[in-house]
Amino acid sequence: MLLRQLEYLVALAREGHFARAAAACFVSQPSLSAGIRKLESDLDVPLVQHGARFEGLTPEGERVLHRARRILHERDALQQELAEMRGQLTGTLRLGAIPTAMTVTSLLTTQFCEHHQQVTIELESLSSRDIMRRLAEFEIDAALTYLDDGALQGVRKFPLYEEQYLLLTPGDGPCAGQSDVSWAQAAEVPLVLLSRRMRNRRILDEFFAAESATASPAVETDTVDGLYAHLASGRWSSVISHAWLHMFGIPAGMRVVRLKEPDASRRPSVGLVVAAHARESAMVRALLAVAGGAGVRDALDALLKAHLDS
């Protein structure tokens, strides 16, 4: 049994297709199929439900897949530790982020690359559900997400900042001249918001409901990019996280107004999560060290103050 054969099995389970798995492993499809057959022969169990196309793994295959992911994770961790001992961390940092936290990832990744110039970063936009699955399957090293998400199980949490909410509204709109507005007032203006299946929107709806208000947006989107694209028309307003100002700023002709908070302790916390393994990899330790000194909360608070003062 070779590590390469385990890589083939993991790739096949991830891609769900022989040709795509072979491409991911940079081998021909016959080579990948032969490697998996050799693994089946060595272990003396069927791993793949063989047919004209990939139809899934056998129960034995699922058990081997779980161990294969762990073995390959330990291989990667060992390589990172040896590189760290030589004084130069190498490899790939695999980082996930929920879409609403993607806007601040550069505050971490830029500093990480400055400290570890031989490391490359793979950054993916993932749902909170995908984050949990990918961490459990050793497919990502860490992720940025809401830390109060009840789906987070078996992880270690490292807070980075607390979301604060603003009404981004046209400069000639009814709320633009105010220093702050209530959530009930915000619900009355024409809105563009994220879709209800996103955690950010569900948080906003809870704040609206606390003031017996209901937001009825004219447009809902599942990306922050799409939300800002509509705001550029000057027709709509939106409730945004202050963290989005880092990437998108304030469109021309608009201004931000602070939304009144009934209780600052209710601000949702966003941070890093890593799998609660008995031992962290060198890559994860390096990321957490950078995150601890990145000053994400202070940077975002200073940016918010500058925009409100202006």
Given for the second form:
2 protein chains.
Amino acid sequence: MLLRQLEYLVALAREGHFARAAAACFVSQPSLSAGIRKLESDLDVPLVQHGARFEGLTPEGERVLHRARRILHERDALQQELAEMRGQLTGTLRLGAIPTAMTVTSLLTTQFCEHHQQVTIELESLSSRDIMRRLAEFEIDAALTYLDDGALQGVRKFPLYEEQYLLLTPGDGPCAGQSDVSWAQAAEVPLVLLSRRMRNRRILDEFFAAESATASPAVETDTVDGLYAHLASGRWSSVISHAWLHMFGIPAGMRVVRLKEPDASRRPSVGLVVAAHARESAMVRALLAVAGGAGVRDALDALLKAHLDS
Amino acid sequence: MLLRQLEYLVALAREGHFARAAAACFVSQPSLSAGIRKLESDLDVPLVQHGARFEGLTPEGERVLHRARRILHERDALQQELAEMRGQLTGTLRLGAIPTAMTVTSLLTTQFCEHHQQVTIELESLSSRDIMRRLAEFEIDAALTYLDDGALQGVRKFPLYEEQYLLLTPGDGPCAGQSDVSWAQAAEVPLVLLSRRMRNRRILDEFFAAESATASPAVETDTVDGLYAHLASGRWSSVISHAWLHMFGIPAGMRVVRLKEPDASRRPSVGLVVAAHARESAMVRALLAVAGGAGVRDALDALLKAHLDS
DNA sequence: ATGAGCCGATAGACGGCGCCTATCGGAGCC
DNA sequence: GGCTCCGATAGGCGCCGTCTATCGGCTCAT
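Following the display of the form predicted on its own, present the structure of the form predicted together with the DNA.
Everything in the complex follows now, all chains and molecules, and the chain you saw is the first one.
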């Protein structure tokens, strides 16, 4: 049994396609095919359902796949550990983030890159469900997401900040002059919001519902930049997270107004999650060290204060 | 990096000797040497301190060694898992036991062998410290030892029985007719006991001390069979665990007398320990399944009752 | 129905490297 | 100084992982 063959299996399961998996492994398609068959003969068990096309793994194949991921992860951790002993981390830090947390990743990555200049970072926008899957399959090292998600199991959580909400509204709009607005008020203005499929939106809807209001956005989109793109027209308002300020600031001609919180202690917590089994990865340890000292919460709070004062 | 090379490294660390490690891997000495050097060049780090003789691993080597053991263990677990899916476990169950628990292992192994006829069992007598080391280094799957040992860390415990103590004494001796004896009384008769280095003996000494008595054995030995060998002469008595009855029974011309317990709730607990990381090993799971249903405690209790009644 | 296109398996050749046996160089020891 | 033990080196063999080229079969559209 060769580690290479395990890589083939993992790639095949990921790509669901022999030729693409081979390309991902930088080998020819026959090589990958042969590797899989060799693995099958070594383990004396069929791993893939052989047919005209790729039709998934056998039950045994799934089990082997799981083990293979663990073995390969151990190997990667070994190499990272050695790199760490040499004084510098190398390789790739693979980060995921839900779209609404994407904006703050730079607060982490810039500091991380300063400390570990040999590391390249892969940052991917993912749904919270995908984050869990990718963590479990060793395909990302860590992710930024809401921490109060019931589906977060088998992970370790590291809070970074608590989300606060602002109404971003045209300077000449009805709410622009107020020091704060209620959620019910906000529901009355023309809105652009994220899609209902997204966790951020569902949180907002809960706040609206708490004041017996319902938001009826004119536009729904599934990315934060898509949302801002619409705001630029000056026709709409939106409810934004204070964490987004640091990325886009406040578009020209607009104002932010704080949304009255029914209960400040229930601000949704956003933070890093890492697989419970990744505790011993040098890369993850380095990330957590940076995250611990990054002062994300304070930086965002200061930014919020500055924007509200202006 | 090849799995084989990791095996070489583990073997080398274990044997402390290139030629012996090679023999353990069933390869020639140059092959093992080459494998180690290849591993060093692949990882680009020296792993062994190269000198005229083997002088230990480098710090990096120790780290790699640790990872190597984990990787190889994952591989073994994979193969066991497949064997389990085929309906029968194969391979080797590697068990350790402290000498005083050695006698009861057969209660587990016989049942285990019945359920899993393809599995061979390696049973080794080990000190409790060695048990911890071997578990950590993936060299044994599980072990029988005292569970109230402070050094038991990073393991999962599964109690099997609580040790009760008996005075095994010549039929014509002073205590033979009594229904029970105190520890102070027992300290007065000529004794054969286990060595002070052994945990069982230290437990006995605590019981003696609780009655302000001190045992002064005429003979100390470090194996249970060595102890029984002396008892055969009919000159000595000994304090035995009730678990030993099932192995040696009661030698001809001798009697067992129960030792009065100051506090029955403080009987030392004996059980299985497995490495915390071994939870997902098919072999370990099978062992625990057998151990759970073996009724070791009841079997030993019944045996004790039978011998005391006779 | 038939041909185009995609997918995975097969054939055959090349080359790396893991393994062997045989031997060497060096350290420690009577 | 010779003996012994240990690990490194030399050189050859053979397996197998890799490649390119091609085949067989399925799906789908014309």
